[in-house]
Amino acid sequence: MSEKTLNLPVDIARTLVSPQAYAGEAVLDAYRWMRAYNPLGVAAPEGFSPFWVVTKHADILQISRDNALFPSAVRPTTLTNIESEDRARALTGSPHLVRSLVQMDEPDHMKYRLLTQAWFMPANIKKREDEVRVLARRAAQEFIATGGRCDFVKDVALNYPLRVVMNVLGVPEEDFPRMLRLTQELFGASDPETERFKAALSNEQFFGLVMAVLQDFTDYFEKLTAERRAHPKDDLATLLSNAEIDGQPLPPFERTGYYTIIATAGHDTTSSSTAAAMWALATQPGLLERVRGDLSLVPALVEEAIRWATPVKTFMRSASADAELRGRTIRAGDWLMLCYASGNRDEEVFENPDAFDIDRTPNRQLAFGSGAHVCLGQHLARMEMRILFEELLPRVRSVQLAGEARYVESFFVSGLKSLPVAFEAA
């Protein structure tokens, strides 16, 4: 197969690494072209190591479920340019600035996952439904209290999942704003509205600011660890503060990574899906009336919002040995981009994939990943979204957009950052 056939067009490769492309239709258009004409091609954008781009649902699942052949620890798990990867290796001795479950392979991955896995299983999550409902009711009341017009992202979708996850983790409420700010700076670091972003920064300066965010997390959670060791509580912070691996306390680097992944991924992604559900209710004729009249449809609304939003747009894997996929040879050491947002619009799996349709059965969305690295908090995310809309919808008679819906510019985690709505309370 010729190199020309293998390589993706320059404009497609450029789109994949452009944060701005993820704030509109550009990346979805690129995915659509790739699925049709080159579903497993190689992108070689300037400044980045070449990487395979995996756009089909079946291929993403196959790679995700073979962690031995396609490990996470060897190369960065998020798209990183050459200069930043070199800096990370110089600083940490690995390609990763943090070491969480996402960046681990066996045997470490399962050892660390088992520390908290029971907390996030459906049976245990269900025990927390009452406390989550209290937070959902508060969020619904705050929504109504805005008087008929608000920015749903800033007034509801950001705060509610944050409160849920911080309560589970054990972070006091006065520190919630700090956690939200650090999450936005870490995940939306390329978005021009992020507080610490400055367009004129060199790559070295930008890297320094990301490191400053991670240091903030480290300082905060080391203090929390000391507090929980002295005064244990029924929360994840106490569990992580006192956890052991192979008879030894968690190393500080890995402990910070664990805290960080729960504190960030646990709410930023859920807020994006929550906002997507409200966007659909405000724009799809008859949807609000239908779900409001039959709250048993809320789980289907939630699942479709997760597919539609796909907050984690991409994760990277590498190949540990030569592998064949779609008749092409992936070589040992090659880097691969798993495009979840493309897989969730795959025409072979989803009829009319660009439509928001709560009647998809089954809805085989893969926004939570698959295999050994499937999202630990998926059951909590579904539950908190379900409960929010169970509390919110009976209070709302009508809702519509009241301005432009705007999206975060980021090729890793992105979703709505502004959703102005006007509504009539029931």
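Definition used throughout: the rigid core is the maximal C-alpha set that superposes within 1.5 Å between two forms. Only a predicted model underlies this, so the values are computations on that prediction, with no experimental measurement involved. Residue numbers count along the first chain shown, from 1. First, how it differs from the form predicted in complex with protoporphyrin IX containing FE (HEM).
- With the core held fixed, the Cα of residue 180 is displaced between the two forms by 2 Å or more.
- After superposition on the rigid core, the Cα atom of residue 90 is displaced by less than 2 Å between the two forms.
- Here residue 232 counts as shifted, since its C-alpha moves by at least 2 Å between the two forms after the core is aligned.
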Contents of the next structure:
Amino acid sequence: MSEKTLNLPVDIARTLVSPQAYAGEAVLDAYRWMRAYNPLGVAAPEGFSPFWVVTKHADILQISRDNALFPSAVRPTTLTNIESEDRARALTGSPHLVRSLVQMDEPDHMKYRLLTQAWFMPANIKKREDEVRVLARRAAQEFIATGGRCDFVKDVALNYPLRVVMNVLGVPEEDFPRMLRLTQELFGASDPETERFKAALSNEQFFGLVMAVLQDFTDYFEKLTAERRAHPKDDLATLLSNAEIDGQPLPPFERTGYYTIIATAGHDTTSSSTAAAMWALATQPGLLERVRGDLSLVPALVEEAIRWATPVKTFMRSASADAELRGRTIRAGDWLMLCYASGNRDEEVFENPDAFDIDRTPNRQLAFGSGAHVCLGQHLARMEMRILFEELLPRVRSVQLAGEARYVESFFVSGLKSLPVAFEAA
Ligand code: HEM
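Same protein, different form: I have the form predicted on its own, so give me the form predicted in complex with protoporphyrin IX containing FE (HEM).
Starting with the chain above, the whole complex follows.
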């Protein structure tokens, strides 16, 4: 195999690590090119360690399902430049700033996952339907109360999933702004402004900043833990407060990591998917009337919105041993980028993949990943989106775009940042 055919062109490699490319069509164009001409190539963008770029649906599933061969803990689990990786290693002794489920491998991963897995299963989630419906009704009413013109992302899609996730976690509403600020400080890493700010800091200043945010998170959740131990409730905080691993309470670093992943994984992702569904309703003639007239179509709308948005763009893996894939040899220690948004537009699996089409049956979208790390919140995400549209659609007669849709610039979690719409209430 010549280097020439293995290595991806410089402009493609640059696109993959450019947050701006994810706010437009550029990354989708790059994915399309790679799927056609080099579906498993190596990118070596400046400032980053080289990584394999996995663009085909089948390959993403295969790698995600073989967690022993492709572990998550060894190298950064999210795309990280060399400088940030060095900083993380200096700070925590590992390539990660936090240790949550996504950064763990077996045997720890399953031990930790089992603490909450049953809670997230459909049978248990169903018990929260009424509470989620109250929040959905509130969101639908807030939408209508804007009087016929609003930014659907700012006015509905951002608030509602945050309220749902905080409700199941057990964080009271007055603390939501603090949670948002903390998660943005810790994870707003690929937002250009945050990036510029961080790049200007010395290593010491950066450590200080990260330590302060982590300490703030830890203090907050340790207080919540003490409260729930004294006064148990029916929420995830109570479950985590009393959880044990090998007969011992969770160590504080891991407990903070657990709270953090639940507090952060569930809102931007669900917001982006919710906004994508509204974008389709506003732009596709006849779709609103059709789904409003038959609410049993809502789950198909939700599933296609999740495929179309694919809000988690990438997760990374590494190889624990040499592996053969698509006739190429991945070496032990190599780093790999799983491009979920490319898998979800793979022409071999989805007919006319760039079209928003609620009639795909089955819809084999892989936005939640697969294998041991498959999204723990997938049933909750689907349920909360379904209930929102069940509440929203009967209240709306028509909806259309009323300005430019704009997208978040991030190579990790991205989607609609602004969706101006004009609507007529029913
Ligand atoms: C449309 C919405 C969502 C999408 C697209 C999404 C996507 C993903 C993806 C791609 C992964 C990683 C899979 C991997 O590494 O193989 C993941 C993991 C995870 N997600 Fe979600 N997610 C969504 C909503 C949620 C919600 C609502 C919650 C919880 C409140 C949640 C909690 C988690 C957790 C805890 C993990 C880690 C699982 C593990 O490593 O074992 N997610 N999600």
